[in-house]
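Take a look at this one chain, the form predicted on its own, written out in structure tokens.
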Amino acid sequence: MSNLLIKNARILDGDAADILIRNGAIAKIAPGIAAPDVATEDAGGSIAIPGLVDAHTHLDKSLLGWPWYKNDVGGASLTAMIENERNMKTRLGLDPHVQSMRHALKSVAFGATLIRSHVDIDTEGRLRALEGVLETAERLADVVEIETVAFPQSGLMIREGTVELMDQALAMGADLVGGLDPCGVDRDPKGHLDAIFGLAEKHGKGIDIHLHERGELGMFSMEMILDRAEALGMKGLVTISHAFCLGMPDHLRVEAMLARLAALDVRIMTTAPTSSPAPMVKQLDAHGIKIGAGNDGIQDTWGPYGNGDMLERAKFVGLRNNLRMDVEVKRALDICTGGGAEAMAKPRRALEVGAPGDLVLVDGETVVQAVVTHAPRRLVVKGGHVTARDGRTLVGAP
């Protein structure tokens, strides 16, 4: 953590105002501070936003730094997927650490200063997903805060050996258990909840679960899920990623999903998709559900998609849930920034005093412009400390 002076900032849509951080928390914001003793820099009027929050990636699959990857595999089955990524990974050699380097770091150039990965576990990759990733979160802490999700991508129960290397990761540092649709995947929901709901309690760690299966039955696992949270007193513990399955056309029936969801303090990321149906942010708010949102895989073998920009990603879920109206956009862009920490249960990032001093300087007219034509950064600031400027990483990718 660090100590910086920000001249001349335009404090979101605002006046113009200093910004100083002191012990890594914003200390003051006003105009004309003096603080000698500390490092300065100079906004020249750019618009200051909070840190961004890239609430769900998953930084061991990237591609990135190498050659084009051609896609033969395209929107096939889930399981094809997940077992083309799983041959590639072995046939390419992929290293977790330097990958997620790239990726993270990619991010930081756009002005992450919070992420959440889901690392993969199986009895192919064992333990060395994770090991790379925690790697990074080490060598990168100046820079970035790395959340690591213990991820099941191919299958608990259908892999013996899967839940007892879960065990270990957990362990060894991972700080959330991960899931993958219970029915969909493993075809063992009660089997695959009562393995992870088990590791959690376990570890004293939360959970955050995929959960792509669509329509009545992604309605089945939420339930499943909701009535173990409810019954262990996990109550503000569990995350579920995708929730596919609120986006059904059954209103009444997505209604008292989302009363219950929020009686539990379940929190919802999303990606906003655009070939699937979402949870629509309108209703979730309505309820007070408190929701992140994330990039997902970024140009892997999953697909060719995606630059690790949450200002982007702030302009999709804008898209996706129809916001036109300067603050709803706004709204958009919170659930890429402060509204994202609180779903990850993490200091809220706001320009304010006490937040912390996590923020990014955009170039533009006002906030929703920004976000609508992801601005150029101008500089990243996470916790005092200068990250990025001019879009480039003050550390180089490996």
Contents of the next structure:
2 protein chains.
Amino acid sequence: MSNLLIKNARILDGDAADILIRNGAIAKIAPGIAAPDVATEDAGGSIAIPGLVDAHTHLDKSLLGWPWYKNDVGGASLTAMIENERNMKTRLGLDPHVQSMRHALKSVAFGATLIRSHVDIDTEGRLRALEGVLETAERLADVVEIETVAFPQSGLMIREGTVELMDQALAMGADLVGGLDPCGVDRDPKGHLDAIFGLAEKHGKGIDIHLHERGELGMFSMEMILDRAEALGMKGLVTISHAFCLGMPDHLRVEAMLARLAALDVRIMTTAPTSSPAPMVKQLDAHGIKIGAGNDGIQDTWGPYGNGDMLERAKFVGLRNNLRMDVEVKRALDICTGGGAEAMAKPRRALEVGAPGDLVLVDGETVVQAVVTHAPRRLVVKGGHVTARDGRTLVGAP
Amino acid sequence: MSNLLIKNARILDGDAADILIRNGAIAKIAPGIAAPDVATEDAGGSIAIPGLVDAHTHLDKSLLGWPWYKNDVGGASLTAMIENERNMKTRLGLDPHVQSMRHALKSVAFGATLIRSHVDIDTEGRLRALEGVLETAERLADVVEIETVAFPQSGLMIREGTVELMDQALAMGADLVGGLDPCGVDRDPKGHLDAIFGLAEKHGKGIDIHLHERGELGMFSMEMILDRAEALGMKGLVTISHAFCLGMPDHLRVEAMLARLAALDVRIMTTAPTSSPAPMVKQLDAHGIKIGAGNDGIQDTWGPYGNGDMLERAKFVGLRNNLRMDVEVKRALDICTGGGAEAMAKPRRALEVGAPGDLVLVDGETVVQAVVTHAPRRLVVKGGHVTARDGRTLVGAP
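Could I see the form predicted together with another copy of the chain next, after the form predicted on its own?
Everything in the complex follows now, all chains and molecules, and the chain you saw is the first one.
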């Protein structure tokens, strides 16, 4: 937990001021702060925004640092993509610690200060991916906060032994219980959901489940998730990632589901996907549902896209939701900063006294201009500790 | 029409070779070409791709170079956005020549060698926007080929005098007749379409009509467009931009329309939009329909997004269409290069002997990596003439 004084930053679109961070938290924001005992950075009039938050990614999957991976599988079948990934991981002998270091530091260079990573748990890789990501989380503790979700990517009920591995993963330190398409992948929604909610109860941890199922199938799975959240009193402890089904056209059906999600304080994580239905920000906002955003996997066997930049992701959130007004684009940024942290049940990243000392200095004319151009990052600060400068992290990647 | 020898470029993902351009066209591609009479550029092993093609933009609309425009209007109503733009243009006193120079050169810096620009024709701005863009097209003739579409942005039938202005615009040199949502904006599909097809017939020019109308309304307007194209023997001379309705879920309905579009060789221009239905590349490809892509307006009163980069647009085409395999991402790039030129009825931009000497050198490991990262442009060449180097155009913007 460091101290730092940043001179002459524009606070979002406000006036220039200095920001004093003491013991890792924002202590004062005002013009002309004097703190001779504290290290000082000159923002040079650049814009300060809160630390970026990637609330949904997969640090163990990226192929960063490897020769270009030629994708011949495509997006035709989810099962084919899952099989291909598991095979490629073994064939390439990927080291989850090395890959997660590369990915996390790439995100940090773009301004990430908080990341939630799903981590594959399966009967082939067993707990190796989690061990690697936990090692990365420990090594980078001063650089970026990494939260882990034990994620049964290859299925839970269809691969015997996975529930036990999930149990071990949670005992080892995974922060949340993951899940995946209880109908679409596991073909056993009751079995899948009973298992993950059982693990959550046993370990006293929250849930973050991938739900790609669309339309009525997704709504059915969502109802089963909410039934269990309600029965177990898990208000505020359940997150649904992707939630494509909330983008279905049946407005009344979606509205009723949103009301129920809001009542149970379920959080929604989205990548603002371009080729599938998606939860709509304004519609969720009207219900007060907490929303986070994430880059998902980047440059992995699933596809070549993605770079770890949550400011670019804010642009995608804006584009996907047809957010054109400045005030709307700022909401997209909030989802990728303070709002995302709140959706993760973490302290809100904000340029306010008392908030964590996490911020990013970006070159730009206005905040919205910085978002839509994903402008260069001049400085990244986590807990008062400088983590990246001019797009380069201070800690080197392996 | 210049001569140029480019040494040591990787031809798409192929082997390193030299490219000789003579009289503006590619004369030879081979290793170790000697041409002592010709200026030489060393590609240094970077990747050569064909010149980028923006087949749908609005050079007269961008606010580039102006202080940040705060958007308070948003995307709620098309009419409100149209009114707002017309008012802002007058209030700011935008000079269409200056703005189109800025926009076109920004695109050139990213590798554009061919641009189709719609240009507003209305009873307030009258022909001023077209005059400005035509001046830009003339000034930049050696830098980028600019084609213009006389575009009745504020409506054709609802604003008396617009048809006459469109007539003058075409006489002045606009290359194509534009149109806009004959139902949604003009509330008179027969009147609108009879007028623009009448102008096309009178001037012997093609049509490129904006069609944002969704679902069955768009299909209805599209049928009326095709009826006229068929009756007037305009095979290959009609383009429909946006064509959101082709993204409707009714597969049989869309397939039947695609068959008719293919039979009339109608071309489709798309921005691969993220917040609306869109024509699907693979579905159109199955019918052999020519597809171009465009950035649409960039940083204007309509919204803050866009930067003129057609390599980034290729990424959007890939994302929107769920193109994950390398071969699929290359098709997305083709739509933004050679395929886009073909959709504009221009010679195909390709790295082949006989093709126009338009190419871009990009840093990158592979073509797909260059697309998904929209990698830095080292050199842009049009007709053998170097137009930009390291992201800067040789001609300065006003």
